[in-house]
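So this first bit is one chain, no partners, the form predicted on its own, shown in structure tokens.
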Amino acid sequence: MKEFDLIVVGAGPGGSTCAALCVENGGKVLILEACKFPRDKVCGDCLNPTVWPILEQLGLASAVRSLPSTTPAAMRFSVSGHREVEIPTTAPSDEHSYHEERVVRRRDFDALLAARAVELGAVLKDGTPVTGLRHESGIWEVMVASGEIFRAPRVVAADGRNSVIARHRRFYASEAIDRRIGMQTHLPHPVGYDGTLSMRFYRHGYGGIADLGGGLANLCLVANKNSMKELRREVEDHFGIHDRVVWRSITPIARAQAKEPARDGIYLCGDAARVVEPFTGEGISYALRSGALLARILSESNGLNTPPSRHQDEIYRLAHGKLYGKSIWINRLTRFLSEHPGVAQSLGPLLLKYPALLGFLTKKVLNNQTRGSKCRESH
């Protein structure tokens, strides 16, 4: 067996990041990732201005920065057979910010991160699925595939809405019910595609669009299990895309939340606690800033080198719970949206004629980023 101050399960942003943070701050970190890397994620590749501050704060702006990528001058809204809308994504005066909205593939984006926090000292394994998961005598034991325990006081489940580890310990208060299906692939431009960000509403679910760079394209659908079919063929017909593409999907896309962020010395961050709907980079930003949370408050008064305690556990749930705060609304409404095609298909028309509500929430979203942007209609 060998002895961790922290085991990290997942490698994601989330779980990268509290790593990295935790090692700069004289852990003893493990990280556990159930895929090799590099690996592909069903995701948007969409970077939220919020993360900016995060990845300063790990030294990697510049690196990511770097990496293939594209940065969005506006989000263009759209229902089928009718208008579309775009939206700045910053203000004229704000074109160069600092902080804006990137595109960046995930298998590049979480291998970086990975990276930084082995740098840093953290010890990566992967391709280790976790299988078990027991506690004995205050210390956390978590066996692998390979047959190896590792031990730790502490364990961070950062490995995604289908966590294992908030599944084994039985944080969530009900199975997924959500009846939904996320699809992804990564394909050459379609013909006619500018390149903008964009989100489309169709008769039969929704997709967004991204432009990676170097003429590549992310393009993402979600839909009901009983509509997706007819919903990537409409897509294909709507970008003409004729040849064979390969999807990832991934099922279901939410799930209940955590009924708490800590228990017992076990800590949830990003999607194993809360999962957010993919709209502008906004699960990216929650992983980064929760998984930052954690390791602020793990490292705390010398947190690392302390038996677990109550107290600790609630600070972290006060605090996760006010990252989240009342913003989570607009994820909800593109839930509900994403739910019912057929209210998307009557409400949005409604929408469209006011680009200056669409422009108030992509404000929100992007975090005050797009103020005193003016808006753009085309039929």
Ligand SMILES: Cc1cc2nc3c(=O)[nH]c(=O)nc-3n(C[C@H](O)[C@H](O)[C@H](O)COP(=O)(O)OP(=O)(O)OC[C@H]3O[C@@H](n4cnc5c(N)ncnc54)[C@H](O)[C@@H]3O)c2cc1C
The other form holds:
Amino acid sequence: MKEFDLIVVGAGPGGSTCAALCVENGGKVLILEACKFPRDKVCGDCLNPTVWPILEQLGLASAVRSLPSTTPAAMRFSVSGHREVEIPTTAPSDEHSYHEERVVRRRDFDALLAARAVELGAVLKDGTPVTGLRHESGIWEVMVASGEIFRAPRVVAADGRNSVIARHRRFYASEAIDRRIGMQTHLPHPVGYDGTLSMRFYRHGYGGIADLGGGLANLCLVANKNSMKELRREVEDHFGIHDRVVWRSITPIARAQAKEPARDGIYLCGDAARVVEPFTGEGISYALRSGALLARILSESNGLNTPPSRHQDEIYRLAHGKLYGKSIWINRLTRFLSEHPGVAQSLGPLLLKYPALLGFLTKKVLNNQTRGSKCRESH
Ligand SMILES: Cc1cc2nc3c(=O)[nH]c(=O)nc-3n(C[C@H](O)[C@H](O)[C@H](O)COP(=O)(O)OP(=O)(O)OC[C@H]3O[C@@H](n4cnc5c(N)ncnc54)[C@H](O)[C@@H]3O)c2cc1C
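Alternative state: the form predicted together with this ligand, after the form predicted on its own:
Everything in the complex follows now, all chains and molecules, and the chain you saw is the first one.
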């Protein structure tokens, strides 16, 4: 049995950020990751501009900018059968500022974050799925598939939307009832795709396409499980995709947030604590920010060297609630539209008639000054 100050389960953006910042503050940290890295992940590959301060803190901002990636200058919104509206995201002079949205492959991005945690001193065991845990005399014993056991007084569950730890310790009030599924593929630019980051409500769900650079695009779809086949057909027709495409899938898309993000030395961050709707491309940012927030709270006042306390749990609960706060109402609106494709088909065209309103909503999500740039409409 090996002993650590902290065991982080999951080396996604939330887990690696938390581990890197805890180890930087002197903790002995182990990351247990189910997949062998580098690994792909069902995601739109879009980084919201709010990630940059955390990437700066991790010393990774320039490294991320050096990865194969693009900086979208605009977002295009559409509803099938209706006009398209383009909203500028960054002015050209913003390209290297905190305001930039960036499209970067998760395989590269997540590998960079995990490598940073290791560089700072964390131990990473990838290809090591956690299968269970138990509490023995104030210490968590974490079991992995090989039968090995690792021990620490604290465990961070950063193992995503289907968190084994959160489910095992009953952090969710109920199992997910969301009947939607997400699908994603990387493919060469479809003929006629001009590289603009585009979100579209189709009759059976929604889809987004983003330019990864080098002629590669990310295509993501979200629909109710029983409509996914139709959505795929609609999207393949829309982009004229005739070649066979290899899709990855994930479910659920939404789930009730954890009853509390911390209890008895177990802390949830990223999707494990709270899942946000993919449409607005904020999940990675919330994972990074909640991972960093948790690391700060765990490291404060010699935190990792003292036993877990209710007081520390409460501090994290309040700060976590504040992090998400009121800012996710637009995200909730997109979830509602996604769950009700009929409403999206009626309300979407109405929204497209008011580009200034769409510009306002986009600016809110990007937390960005779009500088009153003009929106463009086309049919
Ligand atoms: C269709 C779709 C599109 C999306 N598009 C975007 C987007 O464009 N931009 C954006 O910001 N967000 C997007 N998101 C959301 C984003 O992918 C997540 O919010 C983000 O990945 C959460 O990060 P995380 O670190 O919490 O979890 P994850 O990234 O899910 O990482 C969890 C890690 O834990 C590991 N793990 C799981 N179980 C175990 C176990 N038992 N033992 C050990 N390790 C385990 C996994 O292998 C994984 O590496 C999208 C989501 C979906 C579904």
